Structure formats: structure tokens, C-alpha cells
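Here's a solo chain for you in C-alpha cells, the form predicted on its own.
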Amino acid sequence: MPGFEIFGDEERKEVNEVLETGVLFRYGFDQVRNNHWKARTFEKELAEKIGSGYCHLCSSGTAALSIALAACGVGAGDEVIVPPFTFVATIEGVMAAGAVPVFADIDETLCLDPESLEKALTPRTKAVLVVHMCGSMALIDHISDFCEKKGLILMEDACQALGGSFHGKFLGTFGKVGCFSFDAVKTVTCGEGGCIVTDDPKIYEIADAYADHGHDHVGSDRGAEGHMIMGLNFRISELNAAVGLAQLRKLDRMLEIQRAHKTRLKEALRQIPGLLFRKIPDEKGDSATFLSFLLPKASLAAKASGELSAAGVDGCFYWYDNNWHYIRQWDHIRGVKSAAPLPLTLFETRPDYQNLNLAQSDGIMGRTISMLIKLSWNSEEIAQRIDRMTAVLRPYFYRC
């Protein structure tokens, strides 16, 4: 991760077979496109790959999760059970829906606690989206049997675990419908590109026609296309199709690596007595993006990130206090800041978001720091990386 790494002649073999044609959009344009559909082929190839029903590629992460809530039916004045850690799309994607997310802890996994969502529960509760952060899964099972126990819908994030699975089935299946980005630094990358997975016609259905202003894709006619729907833009060209399709046919490959340097870094700093790691529940599973470790205490991970860094030891993320990804600093969602008026329904009902309780989260956040795996890594690179960050790291655990 990320997968603009290994850029090669695949990606330009499939963005010049696009170029030739001087078609770029997705649709239509049969006589002259010599038979290149690049967003098609992506969305087939990838519903087979994970076994999913169906597949619809769009224009980003952030624009999946707004398909998906369409087409699951979530709106104004519906609660979503959501996690404090996660990228802020996922809660943008509620708000701008007119739903309200209503904030669940986090457990071991950096995931959405099991346990924390019968607090989160109320009679407006429509449905829980669960994230799968930093490359690993939630504890879907239990979170999946609570959503059925329940009758809410199961909507799962997993826009940074492509390609990881729990127990055999890949993440983003287990739900109603599965989204996934594919944004500059994803581990397949499009430039900006998402979708979403669903096995349910229905839901496929709403989330093609939603995202292209309501056509039904009906026919190779697209003037006399039908609108079923009242829908907005959120299509993918073709050029940025064209490199993501070459990158998904390099997944398993990412995702060996992924996996080796990974394993190679978590056992060397296993020595180090008293670290501890982010809780995975299947280890097989795991996509390998990020290794994160917890110290014993906030203030010496906050501390150790800056030695990190200092020692030479990039992409460490201290996600306590980053401004993008931990909830603690989302003033302008605590605040409920927009450029345009939300849904009056969701200012009458939100939780006080200025005065949230989620102790349980900060304790575990505070403690965890979250390292980049690359794929460009070398293996003398991954040696260098091991002594630099024991260094930094054995001596908190001397002290405490």
C-alpha cells in the first residue's frame, strides 16, 4: 500500500487502450469504443473476485457511502450507529444524507465494539456502518448477528481493507452493501474511484441509477434511458476505471507483500516484552495495509510517534491526534458546521456531540500507533526499520 508503487505497463496498456478510442465516459458510445469498457470489466471482475451479487464502481469512497445510504434507504431523521475512528467520509456520508450518526465505542480491534451498540440504541436506529480501519476486520460476526437480532441494516466501510476477509469471506460481504475506495493512496488505486457490493438486485439496482442522475441503464440508447429515481453524478471515467483494473489484477500480489513485510516487522518487535498490538480476529484475513502496536500509556505514545519520526521512521500515525481520521478533533462535525443547512429533523434529534462519552475509545486511541506498510520496500530497507523503531521503542517499556 499504496498501489501507485508498482505503476507499470499495465495501467498505461489499459489507459492507452482508452485514449485510443476517445471515449471517456462510461457509458454509451458502443460503435466507436472498439468494445474497451473499462468501469464494466472492473465491476465483474472485482464481484467475482471478493463473490459478491453485484458490483458499481463510481467516483470515490465518499460517493459509495452516499450511494449506499440511498439505496438502503437511509434519510432524513434515521440514526446510524457509526465508530469515532475512522476517515470523516463515513460520517459526512450520514450527514449529508439528512441521517444522524449516533457515536459507538471502539474495542481492541480499532473497530466498532460489539458490546458498545445496545448503549447506541434508540427507536430512530435505522442502521450500524461498520468500519474495517487500517486494513483489518471488526468483529463482524457478533456486530452482524446484533444487526439481525435487531432488524437494522448492516452497512459495512471497508474502504481500507480491500481484500481482507474474516474467516474465508471477504470484508464487505457480510453486510446489506459493502464500500470501497480507491483514492490515490489505496492499496488498488483508480486516482479517485470507489464502489459498492451488494448481493441484493434491488439494492444494485437503486445504487446503478443513483449515481447517474436516475437513468436506468435500459437499452445502448442513452437519450431514450428511463429515470426511475431522482439520482445525482457520482460516475467514474473510464481513464480513471482503466488504471484501477489494471491494479486489481495485481491484488493478490499486494497482498503477499503486504502480508510478508508485515509479519517480518510485527515478529521482530514482538521481542520488545510488554508491546502490545492491535487485537485482529482473523489473522489470515488480514490485508496487511497498517502494523499498529499500543503503548502503555497516551502520553508516551504521543511521545514515541515524535521519536519515530525523528529517528527516520516514516509513516507512523498517531491518529489521537490526527485532524482527519479520531473524532477528538472533528470540531466542525461536533459542531455541526456545513456550507449548506442540513435537515432540520437532524439539528431536533443529534446527540451532543460537543460532550460525547466515549472513554472507552480515548483509552485505546491514545495508545495506538498505526505504521504504513509499502510495498516498495526493500528487505534491507525493513532490516534498517526493525533497529530504528526497537531503539526507539524498548526503553519506554524499561521505564514503565
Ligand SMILES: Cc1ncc(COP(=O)(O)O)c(C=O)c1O
Second form
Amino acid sequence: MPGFEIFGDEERKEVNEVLETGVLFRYGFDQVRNNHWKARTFEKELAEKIGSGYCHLCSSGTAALSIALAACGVGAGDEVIVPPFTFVATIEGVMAAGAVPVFADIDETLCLDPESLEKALTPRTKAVLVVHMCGSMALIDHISDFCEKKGLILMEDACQALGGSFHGKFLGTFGKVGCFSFDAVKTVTCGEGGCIVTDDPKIYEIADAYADHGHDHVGSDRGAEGHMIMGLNFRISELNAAVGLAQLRKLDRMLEIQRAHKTRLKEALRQIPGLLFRKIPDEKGDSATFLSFLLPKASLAAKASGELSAAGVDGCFYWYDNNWHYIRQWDHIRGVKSAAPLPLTLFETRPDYQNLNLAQSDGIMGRTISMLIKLSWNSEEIAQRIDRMTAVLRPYFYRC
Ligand SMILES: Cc1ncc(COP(=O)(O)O)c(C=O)c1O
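Next up, the form predicted in complex with the ligand. The previous block was the form predicted on its own.
Below is the whole assembly, all chains and molecules, this chain first.
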């Protein structure tokens, strides 16, 4: 991660093909587009790659979440169980749909803890929106069983986990719908982009229409299309899709590099007695975009994170203090600071976001540091990184 590190002739070729036709719109213009359908081709190749029935490419991962929630019929009055560790977009998407996010704890997978779901359940719960954070997976089999037993819709925010899998099945394909992001810093980037995947033809049909003002995309005469529902514009341009298409074709190579880098780092850091790694339910399916490890105490993790940066180990994140990814700093979300009025149910029934008891999540996130795995590192850079990390981290395990 991220895919922009390996832009090359492949991306330029795809983009130039679009520029040569002048058709930046993903629909129509059949006579002049010289048979280039970048968004459509991306959708076909991604669906095939991850074994999903359908894919709809859209303008961002955030858009994908809004589309997915709409397609699953989640809206005002509904509650959606979410984790407190995610990018804020997950929560914003639920609120923008008029639904109420209800937080459950994470476990040492850094994703929703199946054991914590029951506590978050109310008669209004409609869906569980699991987030596969930092390239690896939740205990998705347990979460899926829970949803089935309780009659809930399982949705996956796999925005950070393209290419990850659990026992051979790709992340994003366990739920009724899965969402991916192809923003500027993701493993596969379109510059800006996202998609939903599903096996359900009805969900796909609604998603495809909702993302384009409700157009049903039947036939090539845009003026003659039907509109079964209202929608918005979450369309991707052909230029963004073209970049993503070239990137998608490099996914296997990217995963191979990330996994090799991560394995080498992890093997070396295992030599530090007591250093714990994030729990990964299926190591083979880890997309390996991040290496996450836990220190014995929150105060030590905060300090170690600063020392790693000072020692030149770039790309380390102490999420606990970060205002995008962990609930503690989400004042705008916890205060439900919306520019415009939201459905009353969001105010009448929502949990008290200022006083949530997420002690288990705090305990884990307070101790966790994640390091981004870069594609461009060479062998010497990795060796140097190992030396620097070992020098910083080892003393923490003598002290306690
Ligand atoms: C877990 C998660 N969900 C949703 C998103 C939103 O994706 P985008 O930036 O494409 O809108 C992101 C982006 O970082 C993310 O990490």
C-alpha cells in the first residue's frame, strides 16, 4: 500500500485511451467511445477476481457506503451496529442515511468483537456494519452467524482490505453487500473511487440506479431510461476508472510484495520477547497493508510511537489519539454536529455518544501501533527499519 507507488505505463495507457476518445462519461456515447468502457470493465474484472456476483464502481468508498445502505433499505429509525475503530466515513454514512450508529467493542483483531454484538442489539437493529481495518479481517464467520441467527443484514466495510480473504473467501463477499475504497492512498487507487459488491441481483439493481439518479441503465438512450427510485450522483468518471483498471491488474503483485515485506518484518520483531501482534484470524488472507502490534500499556504505546517517528521509522500510526480513526477524538460525530437537521429518531433513540462505555476498545487501541507497509521499500530499507524498530521497542519489554 499504496498503489500510487507503482504508477507506470499501464495507468498512462488506460488514461490515454479515454482521453483519445474524449468520452469521460461512463454511460452512453457508444458511437464515439471506441469501445472503451473503463468503469464497466473494472466492475467485471473486480467481481471475477473476488468471486462476487456483481460490482458497481462509484465515486468513493464513502459513496459506496451510502449506496450500500440505501440498497439494503437501511434508513430513518433503523440502528446499525458499528465499531469505534474505523475511518469516520463509516459512521457518517450511517448517519447520512438517517440511521443510528450503535457502537460495539472491538477485540484484538482490531475489528468488531462478535462477543460484544449482543449488548448493542435492540429491537431497532437492522444491520451490522463490520469494518475490516488495516487490511486484515474481523472474525467474520462468527459475526455472520450472529447476523443470521438474529435476522440482521450483514454489511462489510472492506474499504481498507481489498485482496484480503478469510479461509479462501474474499473479504467484502461475506455480507449482503461489501464496500471498497480506491481513494488516493489505497492499495488499488482510482485517485478517487469506490465500489459495492454483492451476490444479490436486486441489491445490485438498486445500487446501480441509486448511484445515478435512479436511471435504470436499460438501453443506450439515456433520455429513454426508466427511474424506479430516486437517487443521487455517485458516478465515477472514466478517467478515474481507467487508472483503477490498470491498478487492479497489478493487485496480485502488490499483495505479494506487501506480504513478503510484512513477513520479514514480523519474523524479525518476533525476536522481541513479549511484543504482541494484532490477532489475525487467517494469516494467509491478510492483505498485509499494515503491521500492527501492541505494547503492554497505553502510556508506553504513546511514547513508543513518538520514539519510532523520531528514530526515522515513518508511517507509524497511534490511532488512539488520531481524530479520524478512533471515536475518542470524534467530537463532531459524538455531538452529532450536522449542517442540516437529521431525522428525529437519531436524536430520540441514539445512545449517549459522549458517555459510551468502550473500555475494551480503549484498552486495545491505547496499546496499539500500526505501521504502513510500503511497496517501494528495498531490502536494505527493510533491514534498517528492523534495526531501528528493535532498538526503540526492545527496551519497553525490559521495563515492564
Ligand atoms: C474503513 C474505511 N471506510 C470508508 C472509507 C471511505 O473511503 P473514501 O475515502 O474512498 O471515501 C475509508 C477511507 O479511508 C476507510 O478507511
